[in-house]
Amino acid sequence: MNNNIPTESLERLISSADSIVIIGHFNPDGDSIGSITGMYQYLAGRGKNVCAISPSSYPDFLSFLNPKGNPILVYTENKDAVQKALDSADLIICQDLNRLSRTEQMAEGIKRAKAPKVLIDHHPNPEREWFDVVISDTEVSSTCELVFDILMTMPDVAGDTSKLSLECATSLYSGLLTDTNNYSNSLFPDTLTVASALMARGIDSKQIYYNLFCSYSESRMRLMGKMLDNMIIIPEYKTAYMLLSLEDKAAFNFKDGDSEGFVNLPLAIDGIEITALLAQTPDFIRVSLRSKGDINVNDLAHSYFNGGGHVNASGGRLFDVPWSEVGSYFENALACWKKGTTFVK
């Protein structure tokens, strides 16, 4: 449990606000959607006028977390409505992002908004200058775990999980489950305690698991088979990586979220300690990195892929590398990073 939560400051901002906007990060995952909908449910239960916003579309399998009657507003699909919500907000809460650039095109609008701003996040090195209150803790599994800790300190909850709605608890549990890859990584002493408390609240953990991990399409499963069949292994660096092209996406009717979890699969191979998924988009190449033990792929992402994240789970982007050269770029970057030598593209 985080003992450094500025409860009084946060409560003061919430109490004085009527219209509250909650924002996640671009290309949202389960922790992003779970944390913003979990906070949405709590604030709506207090009678606040709440708007949950995602900078880009979210995977279909997360749609069960959508607030009834007031679904998540997607910036790329409704820019005018999002800007109107920002302009009229009394309070803006950004969650599961350590810098505003992770909201992509929304960043400047958030900066210009006159409302007080709160940051709630579990990534290292949070950007503090744009926020009135920053609640940052890297010793939690997920932003959803941190949101749970925060809500437990609020005066109207006072540590009583029965004061959380089932919808709120379901959202927070979903973020725990996805950001720990079904409790296989990023676990801390309190993570399972939080999961137990949410289960005791009455959530349907089995149905949540089915929604998150057992609701994929046939085409997604066949795409996963192709990715594994074409996986490239670099034995000397105990690394495996996969390439997902636009051509593959078209052939397998790719939808947002279909590649969720792919990068974790090669970690099941004995001897593999680093994995990567490099996925082509029309504008850039998305890089996902995972590792075992104390291998710091956050440093690899920061050094060579314009990104960052956590020690064992990080990501980034490439903007100036032709798709035909992505594999050799990754292998060269990995070799230089491992050897501590100068990188030559």
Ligand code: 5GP
Second form
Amino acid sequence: MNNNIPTESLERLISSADSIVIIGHFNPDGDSIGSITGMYQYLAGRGKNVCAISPSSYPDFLSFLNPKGNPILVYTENKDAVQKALDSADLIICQDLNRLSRTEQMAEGIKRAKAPKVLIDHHPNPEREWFDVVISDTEVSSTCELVFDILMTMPDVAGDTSKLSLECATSLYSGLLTDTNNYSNSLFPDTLTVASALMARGIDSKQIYYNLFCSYSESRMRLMGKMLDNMIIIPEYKTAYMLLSLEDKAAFNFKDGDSEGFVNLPLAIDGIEITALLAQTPDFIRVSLRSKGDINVNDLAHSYFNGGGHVNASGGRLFDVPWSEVGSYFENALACWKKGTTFVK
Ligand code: 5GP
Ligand code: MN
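May I ask for the structure of the form predicted together with this ligand now, the form predicted alone having been displayed?
Every component of the complex follows; first up is the chain already shown.
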């Protein structure tokens, strides 16, 4: 547990605010939804008028984290209500994103909003210019771990986990579990200390695991089988990648979140060090990258896939590559990145 986070200015901003908006990133994962609902529960417990916002819809399996009576507002489904919340906020807290563009179309509205802005994040190189307070730490598993550390320093909690509600603890634990892929990566000694403290608080760790990892449909499992069957291996670069087309999505009744975890699977192969999932959407190709050890896929995502992320888990998008050419684009990009040569499309 990191007890040395300077949170005095955050505490001052929270004390003097009544309406507080908390925002996660586009295409939210368990850490994004867990950290905004965890912070929501803490602030609501302090009597604040809180609104948790996701820039885009979240998968069904995360809906158990929704605050009762005041569910997460989804920007793409309710733009007017979100804008109203931003305009009337006394404080805006952005979490689990290192640049405002990770909120996509919400970014301009956030910049325009008059309220002071705070960033709480664990990605490298946070964009500081839009924020009054930045709490950034890359030496944690997840934003949820960082939020836990921050809450422990708040005067009303003062290190006493019993002061966190069960809902808050459940949300924070969910981000730990998902961002570490069930404690297999991004793990720091303090991560397990925080997990232990949350378990001691009384969360139902088994049920949370079931909700997060065992609530998929049969068709999702069969789609996973097809993806693995068609996986392509590039032995030279110790890389495996998979393609998920719109056609396959339709054939397997694909729902938001169904491809969560696919990209990690080929890492289980001995000798494979980089994996990728390239998924077709109506507007762009979504790219997910994973790696072992110090292979920095954040750099690969940044260099060739309009994205970024962490050393071992990154993502991005392709806008101008036809679906039929995406495999060769990936293979070319990877070869150039590995050899340090210039990419020719
Ligand atoms: P995933 O592959 O699970 O979608 O994303 C893995 C990580 O990559 C996320 O936690 C996030 O940090 C980063 N990431 C995913 N998509 C993007 C993107 O479009 N842009 C940037 N900058 N980072 C992304
Ligand atoms: Mn995260």
